[in-house]
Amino acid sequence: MEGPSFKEQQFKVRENLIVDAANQLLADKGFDLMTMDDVAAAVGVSKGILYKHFPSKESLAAAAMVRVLRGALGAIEALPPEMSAVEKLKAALRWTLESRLAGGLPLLPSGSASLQTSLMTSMEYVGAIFRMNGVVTGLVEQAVRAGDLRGDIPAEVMVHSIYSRTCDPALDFLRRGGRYADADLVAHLVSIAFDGLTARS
């Protein structure tokens, strides 16, 4: 069986470059301010070529989110099997925050109807988000059974609380202040997410 042709390989390489650029622009500017002109200029292609890969800004943002979800799932799956569920959850949050600091995590608005429609009609995105939810929910439930997370809070609430930490604006605000190293900021936010703010005796 023959592999992809040179033209098909070129198309795929260019598509990856487009998603890379979109990831960076979405992280820097956000979905509302990013334009397809921005993406085309960042990659060095015409807008016509860009639209051959992605028919809309929404479809490009969906591809960027699929890339992030797959990266997060890959990071979780690469963790040592002997690691406890709660430590895997902490490691996943660390990975996400470090990705944000590296400019590789898109910031998408939850209120954009066109974007939400594009996401919900993307089979790749829906499949990735269902898989992610299953993995994270499973880890939360394991951690509860092990006594490492509270059993009086529904697993769904804890899952979405962890998700919300991935876009915590405190990370960007404190980083701009320049008083903390990136690694320290990540460690502090992960600790707060899982240990809270209450002093322990």
The other form holds:
Number of protein chains: 2
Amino acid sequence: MEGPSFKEQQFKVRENLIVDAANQLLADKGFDLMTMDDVAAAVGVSKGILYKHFPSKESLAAAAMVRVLRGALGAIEALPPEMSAVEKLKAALRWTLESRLAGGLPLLPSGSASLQTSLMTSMEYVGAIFRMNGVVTGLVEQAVRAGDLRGDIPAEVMVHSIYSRTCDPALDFLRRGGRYADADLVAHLVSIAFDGLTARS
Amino acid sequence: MEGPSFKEQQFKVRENLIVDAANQLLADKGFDLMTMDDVAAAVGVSKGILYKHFPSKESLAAAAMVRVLRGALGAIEALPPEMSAVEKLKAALRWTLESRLAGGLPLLPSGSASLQTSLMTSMEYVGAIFRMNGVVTGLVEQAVRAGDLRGDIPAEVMVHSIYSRTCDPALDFLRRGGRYADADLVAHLVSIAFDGLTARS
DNA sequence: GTCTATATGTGGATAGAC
DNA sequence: GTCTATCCACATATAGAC
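What would the structure be for the form predicted in complex with the DNA, given that what you showed me was the form predicted alone?
Entire complex below, previous chain first.
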């Protein structure tokens, strides 16, 4: 009837710290440039420890991606039910952009073949991706039926356009310039994504 | 009164082939994953030769980027003068997306610090970037004055949003799915970039 | 379990023969 | 100028002491 032992709890806590550090480094440098030494140094442990938790760099990155995906899903599901589908989509995009500005959002998988295969063979990752895709696609279709999103473009194309806005490089670039407040930047990018660049008649 | 010798011409021709191959590989795998062995194998020469032409991997990538930037500038300047500014911007975006589909457009610089510094210390690269930025910014401002682009968003933000659309990951992803003709895909993405996802009233 | 030290592979860059 | 062979640094992953 006992819970997990103290050591097991410590192990879990440390694993979380490792994923935290990986998350940060992935957001900062991307998968290719992040090294296991970086992660170890950030956590303050030896490199060998990392391999007691994760069998490879790829699986560590996968764990970080899974945690982010679950967080994003939770953020979407926590939105008030009375909110319209299109407003939920805008809120979701806003959430991811704010998370990126806060510094904790890993970038999209690099072209690394080993990472790709590792992700695609991870049940947790493909499951999270699958669920996320279902939720977003559902929202888009709902918004189209409500007449809030365009009906002349396939839903799948709109879904992937929204995904790509979450990692819009313009965000980092404009933030570096330092000429805009973070909140304004997010508002601008969300507005451009949904309302476009063209002046409304 | 003689032109360049035969060997000098050969040298230039080979250099072009090298940049071609680098271009292709950069578009395919990105800077981090492209190796000098890849380039050498693609050209069909030994690796050492590459260093007779370019002192480093970074400078080779910079040369590829410069050529692309000049090509893009040329494409913009070749547009008919009677075309409106906003139509020119759309045409430019269309041109880059089509170039990417054709397989020959290097992706944006990876986070690699050495590449960044190498690019920023290359007079040719910063010059090309500077000119490109001037042309695009000028077109955006012109389109705003004409009432074709939104006036409630800073021009700089719109400029960088257009840049980021040229490397929209949705293009590769949707093409992989194979459900859409290339031309439709380009048209959809250009339309989403300028007209947005929201239904027009 | 945690560390130090090391094995192993890879990729950028160079040396030397021709 | 072009090749082959090599150096060197670095990163993943592992072995072994404690």
